[in-house]
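The chain below stands alone, shown as structure tokens; this is the form predicted alone.
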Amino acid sequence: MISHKGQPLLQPETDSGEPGPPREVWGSKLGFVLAAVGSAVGLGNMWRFPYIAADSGGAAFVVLYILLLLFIGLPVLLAELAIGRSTRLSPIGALRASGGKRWAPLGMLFVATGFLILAYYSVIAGWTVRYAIDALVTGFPADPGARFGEIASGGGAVFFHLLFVGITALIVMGGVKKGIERAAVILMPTLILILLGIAIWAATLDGCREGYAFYLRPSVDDLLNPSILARAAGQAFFSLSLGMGAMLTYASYLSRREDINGEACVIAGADFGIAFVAGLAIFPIIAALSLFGDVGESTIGALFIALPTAFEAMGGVGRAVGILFLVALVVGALTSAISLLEVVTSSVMDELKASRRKAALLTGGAIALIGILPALSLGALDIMDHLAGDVFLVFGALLLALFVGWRMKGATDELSVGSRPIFVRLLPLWRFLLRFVIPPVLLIVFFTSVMAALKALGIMAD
């Protein structure tokens, strides 16, 4: 491990004999990759991606998303992995160890961002659980808009929010191997199989070509639109779980024998692949029933109004497909929520020297309590989403790029450990991107996101 002055820090060895503080480790490379993919893949892929794409030029948004994922998201992901594995600490301690006390607030920002996101994310996940139960028991409602109005806030929303946080906390209490990894190994293959099946079925629908054309045919004018660029960047960070310390925390449980460059490529590729397949599943369904106007109306239009309308209109087959789709949503939401709670739990364990059980109960309880507010008010949920999901994430990623690019010592050495030669040769490009390309892009995205958030919250006029 490297200190902020570039000198090795002496620490006790782990049970495996590796340098670093005693710490849990992943049981296998597959377990880490599936857990990290699970962190990246969630409602960000299947909830945010479709409505943002529909409202941002369709294919143009997808093209920009791919470019930003490769040249912005992947380098920042590698930066988080390098910090996490080198320090073997959660965000606050990791930034303090690798950059000094002045950088500890960045770790605090990561923890606060993950805390706030999970507080409202669990409310949305609770909606998906309730929709899945409703679909299984009574079928999809004839008027999804009215039904959503009934369940979006109030006592029922609070109950399902608390239920979801409770399930997440139980898994995190189980630890890295027996809790997080075991859940990921079961849940992620389930999600992928369901989503692939729905995408194949959607290809048989009348009108699917219109959905594919919208999704896959870019407009040059839209490609140059700075607003779409900002939304694509925000989606890339939200989807990859960047700027909230999730990947940093997961990397802190990694062995130094692992090739984190290759694993980062797998994580980013799987994240995009699942989001892309989700679009192949959703847009043909929307096109088949001419529901494009309903998708971009709000952040919940695609998921809780347009798609239930489509599934209901398709009869028995639509109900079966809809139930499977909601199950996939619940699974994706759970794997992402686990990583968010682990960030906060791990930080409490490291900073307060608490046991995992006590830390998970404390942090889960606090998140459950704060989440009651967005469960009772859609306005509060919207504010938290704009602040944490659009502003804090990008700001945290910007500071992280500056820190690793200009301040952190030994970052390229860390990524070289266990890496294949082809990745080692690309590390100078990685450092160049972190120093000279990513910061100005993220500054533009950050400014645009702040302006959009102020307008959405009514603080600034259009």
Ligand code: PHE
Second form
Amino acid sequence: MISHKGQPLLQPETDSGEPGPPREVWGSKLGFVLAAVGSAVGLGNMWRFPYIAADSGGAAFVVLYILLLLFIGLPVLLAELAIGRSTRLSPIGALRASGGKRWAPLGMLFVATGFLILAYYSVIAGWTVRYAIDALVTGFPADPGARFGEIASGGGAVFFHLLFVGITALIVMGGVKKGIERAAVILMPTLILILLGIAIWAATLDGCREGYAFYLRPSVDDLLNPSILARAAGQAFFSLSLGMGAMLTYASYLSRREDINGEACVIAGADFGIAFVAGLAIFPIIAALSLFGDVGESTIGALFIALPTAFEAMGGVGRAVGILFLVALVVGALTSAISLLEVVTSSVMDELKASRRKAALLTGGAIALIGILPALSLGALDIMDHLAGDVFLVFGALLLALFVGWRMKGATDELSVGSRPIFVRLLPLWRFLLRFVIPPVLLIVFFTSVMAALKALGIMAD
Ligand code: PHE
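Having looked at the form predicted alone, could you now put up the form predicted together with phenylalanine (PHE)?
Let us now look at the entire complex, which starts with that chain.
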């Protein structure tokens, strides 16, 4: 690997003769792709996407989302993969190695973002685990709205949050191949089969047409509202796990033979496909029982109130389908949480030269502690989601695009390694998008999400 000055780029310490194991690598190409799809597919796909789409323009939103994915999400994903694979380091070291000391703080922002997102993401995942166990043992609650109020915060929420972080840490402790990859290879196909199965079953329900209409009725007018663009772009980043180094870290375990451009297309395609299918599964079920009123003001309404009400009303079949749906949600959340923790853990391993076990225990423990706050207060959860899930992610992605577009040397070469000719021909377009198109778009999105966060904090009036 030769840098622009003809000097070899910094190699990870463990590869350069210092004590310690060599850097771990994925067992197979499929393992990497499934782990990356696992990171991307999570609560954001099955919870946020269908709701936002139905609420913000239906089919018109879907078209806008696909465009954003192609011209904004995919290029930033490629930027992360290029940095990760070329440096073979976790975010802080990777940015230091490819951009010099001044860029290391961006890596630190990534780590802080991953840390904060996991702290509240695991609280929501904890609710899901609890719903699944409840559904298995006693069935869906008669009054899901009241039940949600009971379990959303308090001792139970803390317990299930701790349980979820604990399981995540155990898998991360297992390592790249034996922990993360193995989990993804088992869990992702399970999730895809369950979701497709439910979507097909939902198509047989009376009222499915109204469900599709509610989800996809195109409303081009909605798209004229600039906040919808910001919402769509923010969702694309969250959903693809971009802007906090998850994809960068996973790419740092790649050997250099593969065509990462092709892999990026598969990851982005699967992420969108699963989000889209989740909507096809959810809305006919809600429509079959005319529960659109319960979808209410928030995404939480759709997931934790309207759906359980529908499953309960459908008797035995509803219960079985409901449990399967919750299993898919938990699986998606888990493989995403693993990638969030891996960013933090691998950074502690690289920066502090800690063993994987120690690093995972330390970072998992700290996240478990901080997560107690959102588990006790929905207000805190909301603020953390606005700050880390929107503002930090978009800011991180903006700086990353500027870095790879303007500062990093050799990024285009890195993406050409092992690549198909068609992708090599598209690389100048990629560079152009990173330099001139993505930064202004992200600046607008950043501005919008800062305003939304200030409103959520109560600093600004609506
Ligand atoms: N992409 C995940 C989802 O859609 C969430 C996530 C964000 C995971 C950032 C890792 C990093 O739920």
